[in-house]
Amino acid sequence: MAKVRVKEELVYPGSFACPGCGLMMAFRHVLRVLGRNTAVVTTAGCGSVVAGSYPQTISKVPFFHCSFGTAASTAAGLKAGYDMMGKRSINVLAWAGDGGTFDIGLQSLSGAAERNEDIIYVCYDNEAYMNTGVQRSSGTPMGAWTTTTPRESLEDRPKKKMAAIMAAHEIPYIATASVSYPEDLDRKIRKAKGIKGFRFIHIIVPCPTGWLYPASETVRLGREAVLSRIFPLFEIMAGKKYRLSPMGAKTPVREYLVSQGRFKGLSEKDISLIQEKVDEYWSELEELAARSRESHS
């Protein structure tokens, strides 16, 4: 019988992550695919805290900490340094949350993308500033509770469409992924690894602490986010060619929403509005994918 080759585990056991943390699941998968020839840059946030404080670390590869808004620019500088040393084959991974990507780090992210820096940028998206007390970010979905969201009404502030923003930069590769679809995640990281230039991967990482659900439900909720199309899986090549990923049959948003305390109190009208917004976005993606197939057939 042929032996199955198991990818090397590059994360030490025993992190400071909360039980059921989707971030740690994502980090382990990403590093397994990228391998030892990798250096990681992370901003202030959950990603830096769970990694441990000096001289301790969970990472078996070089792991650099930077300020909240500089993941992309720091990673670009690190890559330039490696190139000058003749170490051009090293994968430089920028690892940042939604706060450090959608908000505080957007300027350096856009600059690095515009210059087509040869780095892989991964946004681990738990949809709020979880490390500092669950404050709202522009990655927080409409209707979700945070400590800085008014409670008296549903806020009509849709989640920022980061994939579309990155597509406007016409970078070589963009993908969305979920920790609940590990084979799809692995495939997309492997594909990004083989491409030169700026690559952006957006991973949804459920958070028991901020989403208010039992830690054992992380994988199920990650799957529900995808099935409901609240967080659809797709790829964008060169900012123009869209390709939808296998996800399973589309389901109503209700099951996903009622499983989390952060959506407690939503009315039927609120749920209908969220469903309407999700359906609109999904229709847009289907149309973009159809046009891409037609133009490349």
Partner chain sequence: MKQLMTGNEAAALAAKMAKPQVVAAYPITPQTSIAEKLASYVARGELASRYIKVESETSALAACMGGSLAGARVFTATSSQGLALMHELLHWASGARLPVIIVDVNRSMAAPWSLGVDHNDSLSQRDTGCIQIYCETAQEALDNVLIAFKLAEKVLLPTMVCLDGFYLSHYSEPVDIPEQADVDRFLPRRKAKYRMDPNDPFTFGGGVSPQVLFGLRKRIQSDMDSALDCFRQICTQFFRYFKRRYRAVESFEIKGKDIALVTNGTLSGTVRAFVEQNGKEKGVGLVKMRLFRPFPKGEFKKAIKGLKKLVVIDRNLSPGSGGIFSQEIRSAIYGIEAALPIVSVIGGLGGVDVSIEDLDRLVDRIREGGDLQDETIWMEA
Given for the second form:
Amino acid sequence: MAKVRVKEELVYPGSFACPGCGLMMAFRHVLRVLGRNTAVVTTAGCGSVVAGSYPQTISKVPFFHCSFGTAASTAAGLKAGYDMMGKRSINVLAWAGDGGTFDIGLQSLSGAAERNEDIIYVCYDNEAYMNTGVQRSSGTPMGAWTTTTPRESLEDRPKKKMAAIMAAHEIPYIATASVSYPEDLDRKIRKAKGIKGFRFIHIIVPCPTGWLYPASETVRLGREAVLSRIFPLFEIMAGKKYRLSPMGAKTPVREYLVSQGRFKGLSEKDISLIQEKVDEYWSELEELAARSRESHS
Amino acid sequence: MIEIKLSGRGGQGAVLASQILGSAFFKIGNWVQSFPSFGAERRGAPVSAFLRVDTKEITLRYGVKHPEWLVLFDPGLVKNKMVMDGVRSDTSIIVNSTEPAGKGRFGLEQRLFIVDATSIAEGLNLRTTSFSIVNTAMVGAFAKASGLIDLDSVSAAIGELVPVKKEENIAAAKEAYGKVKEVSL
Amino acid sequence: MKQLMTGNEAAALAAKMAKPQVVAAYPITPQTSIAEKLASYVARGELASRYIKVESETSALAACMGGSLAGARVFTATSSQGLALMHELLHWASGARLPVIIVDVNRSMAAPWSLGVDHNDSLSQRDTGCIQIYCETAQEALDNVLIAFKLAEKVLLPTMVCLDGFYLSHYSEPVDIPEQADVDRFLPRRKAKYRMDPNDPFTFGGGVSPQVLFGLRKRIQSDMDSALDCFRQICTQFFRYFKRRYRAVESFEIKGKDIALVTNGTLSGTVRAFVEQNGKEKGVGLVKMRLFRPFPKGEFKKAIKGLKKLVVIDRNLSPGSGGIFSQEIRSAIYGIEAALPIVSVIGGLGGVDVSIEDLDRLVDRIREGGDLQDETIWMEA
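Switch from the form predicted on its own to the form predicted in complex with the partner chain and print that structure.
The complete assembly is shown below, putting the previous chain first.
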């Protein structure tokens, strides 16, 4: 196990997060690596709710609550303002959930990525609109229960492949990460910090409230998501060069699914269908990574 | 106040012509207001541009209803309803036509001037792939026919506003100034 | 020095002279030449600014808000549907107290498609907490943009300068260009009191209690009220530098007249020409509204002293109610000693021409018509 240097904590204790919230873990890690010279823009979502109510805040760095669909463009403007005022060293972090990224913020995200704005965009993905009470988003996985995909009509579409969409923008850096792999997450944020241009980090953040599991299981589920390759860890450089991150031997999806109440309604057939889809995506990724290795060796 | 309407086809430079005239009138101490007809731009479609000239500030904010001068870059526009809208018996009209002066009046009963701006432009190699650039010649013809503006001011305005072939465009205005003819009734 | 330029060119030149560090814009007719002009200023190095060519008007305003949070001076321009798309963020910008400058080139709202002017786009933003200034001429477009920057940054509210599409945006006319050195003195660099600074970190815009929200809204109202005084002071300063005097409400030849035509935007120019030509004979003068938000109630009441009737011509329509200026004016003068009859007129929607002849007929009809208080007169084409 690598040695972990404890860096300055930039999040105050006492957030409004639910017990076992994966998003708070992710936010702490991200800010610790980015450091004090950072400004955060966040959209509506759990990220803005957990940040606390006036006169309290969890953030020790400047933090702006922007409108739901505009994390990327607000952050781009902030960065442009800093640059023009000679404050080029400030890291600008756009912090948005799956709704603010996959759905309502996709247009502004695509615009900012295509222009290669010099910001770090982190999507904390808890796979539904959680703070409004668990409604499906286009980040909700197939087979999941939410209040808008009730038991009688579970989510029947696959989760939108955000990394592939971002790769099509040929931005310098894309990474997926999990709060259960903190060293990998730290490394990716550190790497992103050192790159100029648009950087997109997609973190899976398990949510006991919406995924229906005991709060103590967050880290285990964040790991199962990766081990099963439901949420594989990888990087994409310049939109083309794929690299798989170390994540341990691949396991069947069953363990991940049966650990969560939101997947309770799945039949054996459903589980094998999900396994098939996961295997298909995983071999695609392996192929892309292998091709990248060949063309760059 | 004088109100002038310049009509051509999209791409012929009617809007620039109104700006050149506007600038020329402004140079000699007038207040001017120039503006295009409103709408989306389309190559080849009739386009009008307008100019108001006065010795004091013009505060009107609506289209020219009854132009005193109508400058037509294409004789075919005589039949265009939109172009001829508001033209009255006291409107003076200048038409670009290859017909020699005196041969026909396009059915017009107004005071009429004719200039072969197309040949002038062609002679000076003023053309795009699809059009002869007749706007500067038409401006020169207007200066002479109306007697409202001197050729030097027009030439100076062309020099400032026309992006390419400044000399040739000034020459076109001069040549048209010399060649425009009134057609008797 | 006077130069011929369109209203759009004048607004773009003023924006350039104000030296915003961040510009973000999305093209829409008839605003486009502003977006193009600023792009060319930045490309040629005449304006040291980051021009963000955003993918929508929402992002244009969001990017401006971001720049403003960094402490930068910011500018955007739009029109019609684009402004409507910014609507959510206008509330956000005023609530966050960000002095974003927006030029709106007024154009009818779809459907159906129209390129012509009316003021429904900007007036629909009435309750967002955005200051609204209307322009009559290209000179005013230039001057009002300079004034707007100073006003917005003083009262910390977004400020919109409205230019009538085509009648102002595309009419080319003489404009007196100020010296850059004078503009720099009139409008020094922005010194943002509140900004996102890692050395002095604050959280902006997070959840608040109902009581705090209530207090902040009250604060916007009192700052809007103070914006009237600020506007007056800034106009006095502006006069000192540039010798042009502006007021929130301006009257023209109303002495000895019993009727005033009340207008905003370029319609004021046509009414001005009408009053010059026929005002004496017809007994009419002009009252022009430069400011719409904050609504200059006090100055309006002063301006109409001695008049017997107001004819408010609205180039807008609030369906189900009528002309928006006429409602606002009714409310502003309600309860004054000698209540003035107000005739509400809707004219020029979608860019329909309103000519001197139209105004002449309108005044004749009002003179003959008796009590028209409960009707709306439609100046149809």
